[in-house]
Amino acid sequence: MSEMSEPVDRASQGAPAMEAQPVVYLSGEWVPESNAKISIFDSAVMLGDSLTESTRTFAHRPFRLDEHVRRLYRSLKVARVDPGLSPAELLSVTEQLIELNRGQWRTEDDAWIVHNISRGSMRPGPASTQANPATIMIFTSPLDLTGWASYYEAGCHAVTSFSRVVPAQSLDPKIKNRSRLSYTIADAEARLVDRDAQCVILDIDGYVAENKGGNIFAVVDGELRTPSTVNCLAGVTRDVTLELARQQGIAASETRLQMYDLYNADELFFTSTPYCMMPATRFNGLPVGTGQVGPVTRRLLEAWSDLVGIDVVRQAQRQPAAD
């Protein structure tokens, strides 16, 4: 797997004109979304064995796509998956796909850009090493923010799950993968307490780790704090939020956090690609700070909007509710 280089034609030949339905890139082919299928013998199906990245657009422009692709290739390296394309080739294909599908997005909305890469077709046997070309799946999809829209003003209820994150000694959380069962179970457990809860998952030592699809921040004693990447994903949105905090003169650190810290935090929020920041105003049934979205959170949300050139809160709140 090579570093970023100039794209090579082999990754980008044969792109079709825009279809009546979204197009998916599937292992060298441009396929209408409804026809995009993989084998039941693919490692993604057989073992839940695939690496992933989810990027979003702002005003239809991909945000830090190169960083997401760079992280994807780090995950592929550690997982011993050869995608058969260089990072630059994958970027080229992705940019073509965005152009093909851009016309199907509403002007005021944005889109997901999702990469899933498995080690390809396999059969049960003694070895799980890659024996065939990788399966490369790239798709775009309109970004539905309605499920998070109310949290910007009211805040969500953060609830700890019973289950713990998979220890880093078993699977490093910096390897972003599609084996999401542990996160799905943790999320379901939190929703036993509150069906609208957003989960806080601890590590096996009782320290705060992450959410099912995002990172966790708390304002404690006037400082913005977030878990280090020893026990959580090195999120791109997490990194941007730390950058914005420092630009705003907000003291920030990466450290260990306990439930005690979240109970006594002045503010609490999650960060993730789709919603940028999701305020939490309750933690395990108790109010966070005053029980309202706090000033540091609001300040950082405004900084996010300034950075990406759109009002991220307004965009979510003006989307029509799903039928």
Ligand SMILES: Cc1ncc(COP(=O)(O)O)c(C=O)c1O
Given for the second form:
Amino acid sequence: MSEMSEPVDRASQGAPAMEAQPVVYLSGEWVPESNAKISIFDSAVMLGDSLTESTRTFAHRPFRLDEHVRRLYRSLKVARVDPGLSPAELLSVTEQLIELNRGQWRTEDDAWIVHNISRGSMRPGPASTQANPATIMIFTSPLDLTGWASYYEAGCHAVTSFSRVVPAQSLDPKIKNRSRLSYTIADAEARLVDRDAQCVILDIDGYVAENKGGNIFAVVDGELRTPSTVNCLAGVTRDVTLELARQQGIAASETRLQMYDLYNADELFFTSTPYCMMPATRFNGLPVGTGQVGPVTRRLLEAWSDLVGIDVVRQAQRQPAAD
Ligand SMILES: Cc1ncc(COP(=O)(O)O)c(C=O)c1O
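I have the form predicted alone already, so could you send the form predicted together with the named molecule?
All chains and molecules follow, beginning with the one already shown.
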């Protein structure tokens, strides 16, 4: 790892004051965000070949960063990418990056911490094995929750896409990767039904798998049910939600779910790092349960706020809407 270089360009003495720029960690260098550039021959660009993690802060403190880093190293191992940094070194540069950028976050807001790691430079040729150092990209940015804010009270519309998840036999969904084309297409398909729809992607056998960026939970007969990680990412938020359910005495199971189960569920919600829990009150045009955000969802959202020490719903609702 190289020594930390001057993080921002200070050569503009006397020039009009400019907004401070976040610093990015790029393969051993600390650079201002606008100077963080990678080659068009990078494997991330050439092959969509990169592993990723998105962590968030609560009250400016990273939440379960060590778990995200552990999941990242599991993904790297299975994808056969050598990052050239140990988990402890990666954790340390991430913590340094947070310190460098924290001053730019508004007190009431939180931040994303995003890791993207690719196999490095990859010219077209016969082999796809790693021949060059990995490209390590880490950035932080303020967490804009406005797109999800209305769903905590109104619930969103969950809609199944035409496309199915890539089967685990081809690409295990536990490998958190940036090859996002299948999720992007599924999301666009769901939005043909409702432009605000949140997609529910099924697996090739018709079982509920996940959302393009989240896991799915249903409350059926008072029990919380979520697909097992055979067909979806082992989400950190999913794990925490299951932990909270156990603490709250809510029965929970990891099981197979069909569309039928979601149509007849009493409650439905998605889980993901930025929003924690996003209630869904309609599924494919029909009301879920009473069509209102249900008591189990509300209880778990409260438990989330207690756990992280901030009211996650109010934080999202208080953010000013984007221009
Ligand atoms: C496909 C997919 N499923 C589920 C999740 C939720 O994972 P987590 O709770 O760790 O954010 C994500 C997060 O980005 C995702 O991309």
